[in-house]
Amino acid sequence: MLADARGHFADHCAICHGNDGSGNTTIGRNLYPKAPDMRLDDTQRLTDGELYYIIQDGIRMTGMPAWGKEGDENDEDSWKLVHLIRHLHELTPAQLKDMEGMNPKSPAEIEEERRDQEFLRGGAEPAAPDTTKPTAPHHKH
């Protein structure tokens, strides 16, 4: 269950909240209010409903919107996000970096994505050569 909440997390929360749960990102530390750190008593200290309510209703005036559907009462996905922020604390370096390929890429990341995998396949270059330093002759085999 972690697991599956650590990946919704990664996708949808992090931008804003960091895989960790500090709000230690460019957008979270920019918000008015900022993003808290959630791994703190602040948060810590709300009830698992009350973290839930503000995962689906979000909190008016801050940069925190509502996550939940029309008609959801129990959304499922919401509660293990409840779970996962009980446990932001025990986070392992490992799971941090499995978290970040969780994380939504930018288009420009994307497409050098793209390039890179282009070039594996015998394409293109996947980006122009840096002419400032010297190079090897290229050899074809």
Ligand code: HEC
Second form
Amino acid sequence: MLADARGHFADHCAICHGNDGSGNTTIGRNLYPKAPDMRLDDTQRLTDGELYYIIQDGIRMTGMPAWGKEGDENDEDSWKLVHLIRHLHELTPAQLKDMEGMNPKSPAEIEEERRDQEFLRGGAEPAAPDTTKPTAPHHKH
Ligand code: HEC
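Next up, can you give the form predicted in complex with this ligand of this protein, since the form predicted alone came first?
And the full complex, kicking off with our chain again.
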């Protein structure tokens, strides 16, 4: 159940909350209010039900989106995330590393990986597109 939740958290929550729940990410730090360190008392004091409804409904007027599916009163994924929030403090370095692999990738990272793969397969490393030179339109007279 926790492994499942780690994947889900890495994919949907970590961009703001960090894989470790610290909130120490570029977006998490710069939101106002910022993403809290969920390993600390302020979050851990909330009941399971409170955490569940925050995940389902989000927090109005903040960066915290609602994740509940319309009409789903007992969303298993959200309960798993509650379970993970209780266990954030004991994530191991190996688990955090594993979560990094499940974090969403930017288009630039996907392209870089694709080119690395191509290179490893023995192809010549294609030059990155030169964005400094505008491609001159070719005029026909
Ligand atoms: C776009 C950024 C963003 C994403 C993505 C996000 N959160 Fe949040 N979250 C926040 C912010 C900001 C707060 C603090 C809001 C506040 O202070 O009222 C917050 C608060 C929370 C809280 C309440 C903590 C507390 O102590 O009050 C929980 C629980 C939570 N998020 C869980 C999640 C989960 C689980 C996910 C993924 C399914 C998620 N969040 C995705 C930004 C985000």
